[in-house]
Amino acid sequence: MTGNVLALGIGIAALGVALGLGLIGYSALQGMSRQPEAIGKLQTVMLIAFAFVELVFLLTVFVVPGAMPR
């Protein structure tokens, strides 16, 4: 039972992560489009959110199973 929740959670939050990727480039490359005299400071902000998000993932990735209880 445990490691099918386990699952459930990583998959649920595997497609958290893809969706806000996702929504992150998206919104990076409209502003870039609208404005190309920021991209410089447009990748940097994108760079940083991509960060965050993959640290999300990976902390629920690799802290979470050695959280569950047995």
The other form holds:
Amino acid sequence: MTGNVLALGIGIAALGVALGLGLIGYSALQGMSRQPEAIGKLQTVMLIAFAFVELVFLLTVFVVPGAMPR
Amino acid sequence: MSYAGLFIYLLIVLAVIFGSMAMSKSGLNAKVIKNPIAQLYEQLYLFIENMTVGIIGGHGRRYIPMMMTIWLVVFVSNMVSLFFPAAPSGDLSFNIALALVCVGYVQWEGMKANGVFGHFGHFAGPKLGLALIPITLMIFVIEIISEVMKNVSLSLRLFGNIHGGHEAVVKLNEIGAPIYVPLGFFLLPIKFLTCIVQALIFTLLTCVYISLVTHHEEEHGGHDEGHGEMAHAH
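Got the form predicted on its own; could you also share the form predicted in complex with the partner chain?
Next comes the full complex, this chain leading.
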């Protein structure tokens, strides 16, 4: 078996973040289609939530390799 | 990247910003603005004004210049990453400096809006009794930590997106090397999208932080109005 634990961990992080982003997009799209006049507000909140979810993956990618025991 | 290299890329960013703004100033005396660059800047101003006033509220109009500056700097230094192997916002030091400026500006505006003690008292949460002093202290410490983490989150997000885009392009080029196809080229549209979205998010989050810090200044009429609107929406 080749590869290391880090690659597996980053894969799991990507999986979770993809699920989170999908949920945000799903619910935002549903809200927008139910209430088209609220699109502006929903987009703002959606982008903020995107940013926070995305940060988790970036933290995983850039912080965990430094914290791994060599 | 060395600091000299970073400085050269920063000079490119500044040259683009100041050059395009100087070009947009020509022909401003005419009744109708026909200069395309000026029209572009007008649209950008409307966009930023919409965002700032929409998030912060009516008194947010005075933060537009800062938001505009942040948007321009972040966006242009993101755009540099489309044409060059490195970019100012692809370097963590530049991003940390930018985030420090933004969070420091938020503190400054909070102190201006609420007074120094009001601003730091804001960190301590709601006014509890004297018996609950430990809880107030804990809330204060947690709020200070979250204030510091704002720097980290702002800078690391921008750095991760831009640097990650570069890494992805390099890896795709390696994959396409045996068949002589620069596969990384096909990432350009999504990198362009990332440029816009990251500049937007950086500005948006600064707006949100400012609105969190300065919203006590308004009387509660606007607050109730917002609630009524939400209730109406439901």
